[in-house]
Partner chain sequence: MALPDVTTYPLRLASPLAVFFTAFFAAPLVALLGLSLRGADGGYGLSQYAAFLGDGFSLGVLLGTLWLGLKVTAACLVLGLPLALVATRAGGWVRGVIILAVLTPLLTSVVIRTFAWIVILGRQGVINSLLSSLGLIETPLRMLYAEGGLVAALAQVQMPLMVLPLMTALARIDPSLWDASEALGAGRWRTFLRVTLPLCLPGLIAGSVLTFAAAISGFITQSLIGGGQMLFMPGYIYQQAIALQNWPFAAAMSVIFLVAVLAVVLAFNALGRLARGYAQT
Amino acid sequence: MLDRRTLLTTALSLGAMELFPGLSFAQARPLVFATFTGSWEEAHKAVLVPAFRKETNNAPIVLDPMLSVDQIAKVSAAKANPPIDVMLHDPGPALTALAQDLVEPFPVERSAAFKELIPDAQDPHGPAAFFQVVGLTYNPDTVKTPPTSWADLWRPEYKGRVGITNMNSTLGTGFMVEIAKMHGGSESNIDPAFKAMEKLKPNLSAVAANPGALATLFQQGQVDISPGNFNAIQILKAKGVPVEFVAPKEGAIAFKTLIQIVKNSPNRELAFKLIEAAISEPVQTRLMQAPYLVVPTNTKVKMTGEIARVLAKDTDDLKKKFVFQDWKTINAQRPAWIERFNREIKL
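What is the structure of this single chain, taken in the form predicted alone?
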């Protein structure tokens, strides 16, 4: 069965082919950007897409939200004619995409915005468009004493009220690595985390498929406390959902998210322009503001408001405060860990 986005993409492509008979289907289709689910799709639809259309004379674009592992699977299955033009990846999947030769080098020499990025974000395979920060999220109406540690998720008063994501998401994998570290493990050994998860099962209410689904559980009142993305929680707050974010004493997890042109994309020029918009000062300034509160990588964007108050005053402050994990090491065993998690962590 064709989904709504596939039908929309097909309709736009056929329309272009009718207007320009010389175009192939691949050449005629709109730009397809595989953003993330939930708050990321909302933010990109509201801010990035209008900026892109303004710079491209209203070029057609389709957002196809999915996890990075699904993006890689889709592109790997059709390398010669990829169904996606621009991918969005956290550090682990970005390394996988490079290893599988799925990424087109970013034309740095043509970019006006690339040189404005912090050095850590200037990746020639695709710049980092933003940082993500993962900490503890909770409902202040039901959790009267704010949590201070990842270990608080195991407290008996949260029986049946804890939510987590599976390890397909960077949030889920990063969380498991930090739990492993608390119990003597590391980025290369998360056996202690799996043992700890067995003890967490009485407290678990849900294992969400992705961070967006986890955020929805707060809206529905199904969970009271969980690991969660800072910006996803801010969007929920803007909608009136009672939820707060706190960095655990062990340190919140931070990671950069890269935006990459897919190799063999028929829309490389439009893909470049989308990425150029994503890393530009105007787009990152707007995304940093409420309700999105996305942590910027462009040096011309000054961190203000809730980001400056809760997270960091600038990127140097961010790097001092938060935990940056070794994703090259994590990636070596991640597929096996995902398989084990899906097998063992069931409700």
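Since the model is a prediction, treat every value here as computed from it, not as a measurement. Numbering follows the first chain given and starts at 1. Compared with the form predicted in complex with its partner chain:
- A hinge is where C-alphas change from fitting one rigid part better to fitting the other better; between the two forms, that place among P146, E178, D317, G38 is D317.
- Hinge angle between the two forms, smaller rigid part versus larger, from C-alpha superposition: 25 degrees.
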The other form holds:
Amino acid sequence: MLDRRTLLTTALSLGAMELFPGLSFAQARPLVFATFTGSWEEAHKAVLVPAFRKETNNAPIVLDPMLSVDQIAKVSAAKANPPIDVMLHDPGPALTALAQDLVEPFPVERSAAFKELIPDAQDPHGPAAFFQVVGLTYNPDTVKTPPTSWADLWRPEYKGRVGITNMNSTLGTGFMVEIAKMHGGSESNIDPAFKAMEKLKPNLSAVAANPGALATLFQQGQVDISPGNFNAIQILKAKGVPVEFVAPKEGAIAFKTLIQIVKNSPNRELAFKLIEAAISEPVQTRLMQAPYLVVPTNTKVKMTGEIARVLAKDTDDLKKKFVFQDWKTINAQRPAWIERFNREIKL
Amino acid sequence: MALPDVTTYPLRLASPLAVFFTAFFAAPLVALLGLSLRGADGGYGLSQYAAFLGDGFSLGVLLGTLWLGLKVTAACLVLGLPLALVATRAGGWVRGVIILAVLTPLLTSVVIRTFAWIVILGRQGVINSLLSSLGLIETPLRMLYAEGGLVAALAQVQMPLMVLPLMTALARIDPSLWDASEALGAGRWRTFLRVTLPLCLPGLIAGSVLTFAAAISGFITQSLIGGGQMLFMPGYIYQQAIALQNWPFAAAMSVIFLVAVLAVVLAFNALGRLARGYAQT
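Now show the form predicted in complex with its partner chain, given that the preceding structure was the form predicted alone.
Below, the chain from earlier opens the complete complex, with every other chain and molecule after it.
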């Protein structure tokens, strides 16, 4: 019999299911891919997702863009039943995820595309889906001679016009390591970089809290030259902001962006298929083209357009022009460096 | 049978909110406390607290944050009290316009209001272009990523939190009290000090507490206008928790920050009681 009480209970439980869909459908959720926010999400939605759907006969997939650190936080908070199946990480966080035992090894032997990757990108814990490249960014309206070296940031004519970020970001840390190397240091000896920063202070106009904030400072004319991410600069350029990117003669810093299967993921097979698509030649070729300009890791991709013009003509050229850093060594000391940056870099 | 007292409500009515608060505020807070007691070696103890409190740099960040809050509160008070006075005393459309001007920023996101300040304070921003076109400066002043600019931006962003409680308190004052004070020979300043100020104290304290709390925890404005080298507690906690994954230390910092803020808020209230006592004698 349908009385008021049963009606209420039914309504309540229906409401609860609506509020917490995970209650009843925990097993059959779609593949969740935590990509990065902004242009990465757009690129993956437009190219990677359709390729994945084609391969898997329209398997359900959800993009849940978030920062690396948030991915790690969410997965490590629910290790047994992770809310994410595929993670995307810069080299530092990728090692953190590995150290916290959040990563399922990539089934290399079943993968056709893995062997086609540049050796540096062949990580058995999850291959590099693309490279992020850091070089010099400048405003061509105010900087008439394009910079050619990291050392140009120290030139007296840029007094009060240089921007950097703090070491919270991969970009900020990678930049400091490169500066250390320029002055005789290395991944295990950051001292020279801090000494060089002391000398850079008169030129510094801004120490931004993150790379995104740094990029907007070009729009405001607050900075005219800074280290910058190739892809972030392309977005600004497309919006009409006067910025140019050059790879310094010391080599552009390249970060492997690793794509990993989450341990205990209920969708391991689909996760494998997504990664397989992400490192395949057709997807990477399409992503390399405008407007995405994602730097490929698959050696079969023929480089064209802006990437060929500014970064590298082919894989061999790329290996020569890119500088890879030893993030294992960096990660071990990074907390101490960030702490030191807090204390020493005060404008 | 005794009739229920109509002036009180059964406590049960508050239970939905109580459940909500227990689940989403009290429980996480307890979890945070527990997390903060985890040492670097995995054991439990007060080592994270000792690390923070024994470190001059960290204490400096804490004091710097509280000091920033006081400066912003003072700025809001100095700018907001006259505005609230004018709005309460003026009638008709002037009052409407002022209320609208105070409320409009609340309808815009903090991020957008903060970006407007980047445009104003930047090297080629409104202020610098004006000063240099007037020939007053040769090289642009550095206001963005400097504390002065940050205080100005935070004060503007948090201004409604100060002005609205003040206006409410001022509106409650019987206008005839002002007339009486003047009729009895008190000048404007004396009337303000002996009548207006004591009577609007509750609003003033409420406004100050709100502004202070919002200013010290204003992560967005602090990071966009203050930049990456000026460290305040919210940014410091974010760095430890998110960039360094050092959750126990970040939890300890949060607890210390919470206690410090509570202490300042209690001090505000004590000050208010003291001032009220003084005003009544």
